[in-house]
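This document starts with one chain, in the form predicted alone, laid out as structure tokens.
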Amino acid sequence: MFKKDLKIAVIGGGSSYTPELIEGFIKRYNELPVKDLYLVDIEEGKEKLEIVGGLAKRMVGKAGVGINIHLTLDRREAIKDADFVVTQFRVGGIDARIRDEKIPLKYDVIGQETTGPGGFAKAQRTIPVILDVCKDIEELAPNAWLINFTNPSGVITETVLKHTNVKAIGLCNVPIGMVYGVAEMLEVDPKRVYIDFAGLNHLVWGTHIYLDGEDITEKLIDSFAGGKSLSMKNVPQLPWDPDFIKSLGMYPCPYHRYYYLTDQMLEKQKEEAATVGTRGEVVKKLEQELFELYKDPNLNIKPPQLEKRGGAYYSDAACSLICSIYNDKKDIHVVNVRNNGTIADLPDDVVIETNAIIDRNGAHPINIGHVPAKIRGLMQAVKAYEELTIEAGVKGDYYTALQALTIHPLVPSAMIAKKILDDIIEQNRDYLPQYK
């Protein structure tokens, strides 16, 4: 029997994502039934939580919905007898995301929020946070599931399963907006195509593209090679050389951009600095464009602005995963989820990105195998830079931190990865007490 008037907590409520998560619990409200939703945040996000919150509740009443929006600055009320808690915070707000981005520019390494030297900050940064999340959610809601969509997601829900006794499954927008990317090119509806996704969160491979259950794989790597190229908001949308996609032969990530055209993306990245400004820069005006909207007591409806903030789909997947949790659905979704021998290249207990059942048991992942040579160096490298990436962020450790940033294949060199440690741990001491 399925227990009805649900309560769900969102760590990070005052984002500007919100609004998409509550169209999402508006869109299913008949086969979802969230009575309580409790939006948390911290006392500096008080403003923005005001703002999101009161677009909430416009929504809901549009809607005529029964769910009750309540607003909090206390975590532990939030979690307390929760049944599922959503985290999409950011630790330091978007200030913390330029410094992770300017951080390696200054020494010709990529800046990302996700990727590389700017990647390993953030989880620094989120470690200590979620982990503190964690011990609530033991305490007051032993039975609630944590779906984390705070980025990096495969690193954040991975030092879950690995410290806590938290039942966890992680989610990215990336393996959703490539689907979406190839029904756009097809001219087909999203529901038609499905694609086998092999790797980690960013770090993706679409490994198979089937349209109506028909292999379309070659097909559409000759389209790419031919010069149609899927990107996102987030990344710059530099062109793949033909013969390096068909010598790949499946569907790469906009973020493997980063890892091969590393070069070209350095540039980019560094023209755009000086001229717009760094992703996080431009991200930040949008923001502040955002929540002027929001703050219009006439708007009722997620506004279609919120797709240029590079997020789109993010929360509507969570509340889809949500939703098939809740209900024992047994149908399939791509999420971070203990690997458990999946991909054969790979530890047991480290987070993969990949195709899984969803039931009211969590996520299964299906089996994959061994991966092909052309990829499995990068993933057994990133991955080790993720397992490093995590003791460090979990111990506060300067040399196993050390270690994890020079093996990063983005970063050229110890003394390199050295340089930029001492910066980053120097600009974020408020948020590393691990590091005191």
Second form
Number of protein chains: 4
Amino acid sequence: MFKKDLKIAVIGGGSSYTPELIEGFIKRYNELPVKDLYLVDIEEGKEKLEIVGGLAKRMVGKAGVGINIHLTLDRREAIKDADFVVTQFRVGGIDARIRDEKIPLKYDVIGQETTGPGGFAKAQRTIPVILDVCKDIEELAPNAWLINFTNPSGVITETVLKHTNVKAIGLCNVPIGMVYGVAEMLEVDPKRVYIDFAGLNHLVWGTHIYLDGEDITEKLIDSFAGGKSLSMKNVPQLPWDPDFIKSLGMYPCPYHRYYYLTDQMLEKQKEEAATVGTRGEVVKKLEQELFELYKDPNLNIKPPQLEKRGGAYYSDAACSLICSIYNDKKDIHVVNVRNNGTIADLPDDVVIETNAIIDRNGAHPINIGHVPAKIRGLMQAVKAYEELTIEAGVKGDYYTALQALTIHPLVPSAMIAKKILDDIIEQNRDYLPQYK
Amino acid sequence: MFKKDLKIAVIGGGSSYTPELIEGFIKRYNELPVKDLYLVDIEEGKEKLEIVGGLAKRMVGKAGVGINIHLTLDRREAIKDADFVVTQFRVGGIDARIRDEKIPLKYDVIGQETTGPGGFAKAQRTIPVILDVCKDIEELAPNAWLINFTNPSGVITETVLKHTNVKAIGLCNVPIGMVYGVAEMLEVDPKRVYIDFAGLNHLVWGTHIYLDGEDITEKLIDSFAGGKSLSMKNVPQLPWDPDFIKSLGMYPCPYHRYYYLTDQMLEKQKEEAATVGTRGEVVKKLEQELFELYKDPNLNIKPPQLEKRGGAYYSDAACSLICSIYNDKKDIHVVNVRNNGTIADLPDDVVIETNAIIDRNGAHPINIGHVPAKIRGLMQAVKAYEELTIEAGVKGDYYTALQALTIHPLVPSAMIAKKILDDIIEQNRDYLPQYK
Amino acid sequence: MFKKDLKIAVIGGGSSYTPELIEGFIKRYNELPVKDLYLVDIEEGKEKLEIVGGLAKRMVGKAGVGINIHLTLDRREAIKDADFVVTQFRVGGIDARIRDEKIPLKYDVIGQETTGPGGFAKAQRTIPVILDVCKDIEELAPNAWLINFTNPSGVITETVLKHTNVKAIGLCNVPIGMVYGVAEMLEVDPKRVYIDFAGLNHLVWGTHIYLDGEDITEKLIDSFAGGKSLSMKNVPQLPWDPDFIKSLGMYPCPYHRYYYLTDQMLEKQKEEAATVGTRGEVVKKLEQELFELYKDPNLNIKPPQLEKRGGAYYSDAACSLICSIYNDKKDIHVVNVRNNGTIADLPDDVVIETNAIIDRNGAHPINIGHVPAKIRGLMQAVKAYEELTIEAGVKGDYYTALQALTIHPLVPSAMIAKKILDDIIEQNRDYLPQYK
Amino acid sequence: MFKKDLKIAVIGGGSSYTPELIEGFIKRYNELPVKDLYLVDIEEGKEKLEIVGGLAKRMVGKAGVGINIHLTLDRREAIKDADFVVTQFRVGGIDARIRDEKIPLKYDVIGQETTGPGGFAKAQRTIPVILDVCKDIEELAPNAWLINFTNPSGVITETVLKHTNVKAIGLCNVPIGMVYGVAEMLEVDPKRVYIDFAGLNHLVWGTHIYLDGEDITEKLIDSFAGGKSLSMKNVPQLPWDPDFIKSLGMYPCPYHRYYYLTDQMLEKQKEEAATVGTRGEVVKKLEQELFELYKDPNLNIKPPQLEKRGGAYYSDAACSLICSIYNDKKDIHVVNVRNNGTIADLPDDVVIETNAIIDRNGAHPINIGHVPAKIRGLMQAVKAYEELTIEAGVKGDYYTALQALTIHPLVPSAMIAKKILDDIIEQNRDYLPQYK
Ligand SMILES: [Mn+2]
Ligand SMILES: [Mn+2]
Ligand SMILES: [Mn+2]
Ligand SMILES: [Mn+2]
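Right, the form predicted alone is done, so what does the form predicted together with a further copy of the same chain look like?
The next block holds the full complex; its first chain is the one shown before.
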């Protein structure tokens, strides 16, 4: 990989997040010589692609780096001979997400983009598309690395690793957000903070936290109770109960609130849905505003308003990962990879979220072993749900889908699982070719 | 074990179930020569002990077998040199059970004797007592087998195996009830039915069902939907949804309803609590009626009314297990034993419910290996809860208890877990010496 | 399996062992209604087939049972719709075995039919044939049970389970021989003796020995030192050292001598080879004598001389296994089955030798868990050799074969492994189509 | 660990290797501020300690760094409040090593310092002493890191981790030697070479080799056959057979020759013993020469002759490890650590040799998962031997010792194991207090 002129394809290039990515590549241009950056989207996203593509070109121009931005609806052209393929597409767009949020709420169940039935629906829509993308990669760029950001990121990465030959690493900005959260709490440089992560995407625990190598987990516990610092824009910031946090003895991720504070989160969701709208509805407006901003021909940097969108550190996570692979850095990133015994309590072939050494040959997880019972059961329960979700999504099997939803910890019964499933299939019929 | 004159101690001998056990020993007297049967109880249970003890003596007298019934409040006298110790005591009696049922219901959570927070409370009360009983066994009858029926049976057996040197096997009448249920459905002799069981106590799945050795699981699936045959008196018989049962492809135990049909079961419980009373309240009346019957000096058989109580097949399960141990039978029973790798998805040192070969050296589980994802996650989640429940019960650690309840699949949040926990500790203060 | 008229195919029907089998079926005719027994052999074995087939017919005639003996060279006719297929063939016959014994001896390595390079050679010859037989079974009798006696029995059974869809159970008379050995030592009925077996075929340890259910392992240890009772005709009976046996604390199988007493066994083999001939040469003469006996038109029972041949209890092991399957007995046999986690220290997909419950659905191993370090390492080393032997035999891969032989504990170096391998390939070229 | 003034204790400070270590600390003084370096030895080693201590002082003086060299026979004084304790002592000295080499050779068994019965003897002598050292550390410097170089390094480290509370990491210069060997072969800077290591100390395989992140294992295979580069001074450099190396497909460590080329290595050893003497005898002379050199009051650098001694890269391995711990570097070293599931084919509680991230909290192995069958069996067999060796060494149990030696792959039989064991106990009676 001494080649100088990297080609990168971004599937879902018309996303409002793209300026994050562009900024990341610009910052790293010296060590990561991207020559051709293809932003790909589908017909329906053409307008957005052109807007965000325009901004990308202006950003690159202003920075004076030699990155050529290509805008295209031809995915195969973009993938051909790419060195990296970044996936950040959303099948069905923001409207599908809003439906994902609203269906479960009808049944008093958490309605969320990635967690619970909403994430299940998103997975079912996404699986056929990601498998198609992977077919293209297998044919046109068999040595490319797939960096997957498309949610539910762990589930989609596991689908790719189980059902294709594509080399894939899944990413999420939650772990890096947690590191920054601790740094903010302590008012120190994030580089001085290190966290042992263990779990699944959007269900990851910081099992130990270190400042300059000293284990400060216990000292920090009380600070988590306030929860002030855990600034995920996508998850309402209900405070953690001090006794609960002490008994957990770890740093839960923001999404854990859906599991540990289910009733309060549900109340919050229902209240928001009735007033400002679901998170999807809020984001829809934010995105429209962002695209208005992006259109401004004088804008040639990432606008600060993008941070409200929820993608903080996205560029750090993605570009820095690509950079470590390209430069064989052997530094540590938090990624979604094949378990392969890293967490002894989960099957070998599932995907986990964990600290890993990154080099030219991919992600090499740091061994974890057995995890404590207090986090083990929930992690295993959600993983079983994810495995069934993938199987259902690949086969389009109604019964497997019904089991997947029934055993999800946030779904209270088989009856409600069935009603939600039927609603999901009904409302997503254009996106679920496998359920025919 | 060629000795002829067996001594058996029954801890909680004043239970209304005792006539079941007496009947079982009488029936097997030829192959199981019980000479001394000690019924032990505590001061508070003296009256019941005398009533049920009187009946036991009349039953033995009528049967003309040489079993000497001893009634005592001196546990150590009963345990000394015993060959088998049967535990069927209930710490706090039926009133504590009723409280266990009512506390969770206050928070819209399933209130049940063994499943959920009710079972947690029962475990906390029982753990100090079973550890005391085991100290006596270690000292006075180190070679005795402990046959544990005290609920939650799996949790209590795991406590004994993890924290004492007593040889223990846990029992429950659910599996044998499921075999009889299938036999009834098919109108065949139960001996022709065989079921592969896998799971935990009160969370056991019949993964395959055989008639005369032929796998009839698939054929039977529809019949389960009606659910007619699964006659657990303790669990309301809500019907299973046909799609759900088809997608499960297995035979759920009656207690699975609390997990798979949570909302309907909760409605049912609330309705019953408001009308006929909780199951505990119903049982309290049934027990009073039973003890009235038992007093009748002309009664010298197990009265048929006992069946309503919910202990069907209890004598079959317990006496037949003791008989197989004593006679080195190497036949198959469904028992609660140390996992030791039998189910590859659970730790070695936990207790599972499984088919096992029984002989003089105890229970030798038939290997299971990995179980399907659709039952794996729930089983692992409940087991993690059980491990924490045992740890909390042994140490009296509030934080561990809080985690145990929080991660229980039927408890919707840490906040509710905390409220329930505080209520449990408050209402059971006389029985929880470890929480001081 | 309520059909009354069983069809059984014996591949390698012309074997001198066949009268054992016939005797076993005759004895069990009441509970095992064999109607058609096909003895199949290849062209080269036609004469023997006719001799032994004649005896079989006379035995059946004398016994007055309704078993029809069919002699055929048409394997497919024999397999078609069979209920059981018994494999006891030897590719290359006794002469190939003699070569297997002599090649390693040239290099001062144990030369044995099943253990070490001799067993490797036998496996390489046998694997292509057993895969062919299984193709026939898959096509012509997909529900048949394959009962494999062909050596190396564990390796051949693992080949079938890994590479075909045939339901197979591997058998060996060593474990039953060990039970009878203990019974003889104690002068008791073998039915009173029970042994926990754990290990691999021809590398199985009796980890605990019971008399009437009482663990007598420790008491017996000294008796093993003499080794008098372990009457395997195929293995020279060098005595065990008392200190070694005490330190092992278990009952080694006769074949363990090749590993634990390697130098003495090698001396013994070299001495025998130079005088009476290798075991194969001795057996060749025995077989010729047996076939002379078999020709006697007045002989209509199994001749007692057959016992010297080394197949003691063969009929017990095979016919009693078939009988337990047919009658859904759920009794315990020692068999070669897929590990599936039974021994926690070996992969799931390998074959082990273990106690198992036998019923209409096959063999269900009794769980073992982890084994002690003192037997673990050797068992794992030999299993790794076996896995490579199978892979080499299926693919015909020289390099894999070289690794298989190199890591065999009895082969002292890669150089000698290579020489032996080259000799084996050279001397077996007609039987190794896969090495082209 | 922001303290500036590090205290380091070197147990066995009078070793001829010590100048390596001094050089390492001098080179790293800027990032590793060692203030007090205690060289400890026992009464018998006083003279050597003074010689080497004198050289150490001159080296430090010449370098002008602020390291105070302390020479002492008081181990407790040295350990008290130490930050790091480095163990490089040899119980019984070089004469005991020579006996370790000669005893097995009497029985035609490999006689080697760390591999086979020689390593077993060394372990038995060392275990009581290392446990004593650890008692001192537990009492006087509970936060100290023990960096163990004392051989057999893996076995001694496992002893410490299983039987004490000391934080320990085991080291060996073989892996770094293999990296340098490849670099030499390719004529590149060693920093460009990276190897995935998996196995046990002195039984470690380079499973993949990378140059600048590109996997070059296959390309390199032929080069290993010549074996030119694998410059372990302690191991005769017999060439590898090209077919063997191709079939292995990995990079064996120099000590693998004892297993893969046993007969040739034995011949070589016997020939050397009869001519130049065993390696121990050669080393004894080299050491005497070295100590003569060390005495030279004008010598104030590490003399180049030390390299012949076999300790190449020793200083790199040890000082760089200490430096990474102190500076929380999170770089990768090859170390001996608790397995904890890193290699899925070995128990959790054993020590393996593997790549690990090093930081202030110790060594965090990079996950390996299952290893291929071709290396698995040998690794498991040797590990089982090691586990028994440790158990025997801690308990002083003759029977466990006999099993340990019997199952060692290089010991041909239980009889020879017993003779060697009796010889070892007889000839080491002053050093084996546990075998009383
Ligand atoms: Mn995410
Ligand atoms: Mn029960
Ligand atoms: Mn055999
Ligand atoms: Mn070393």
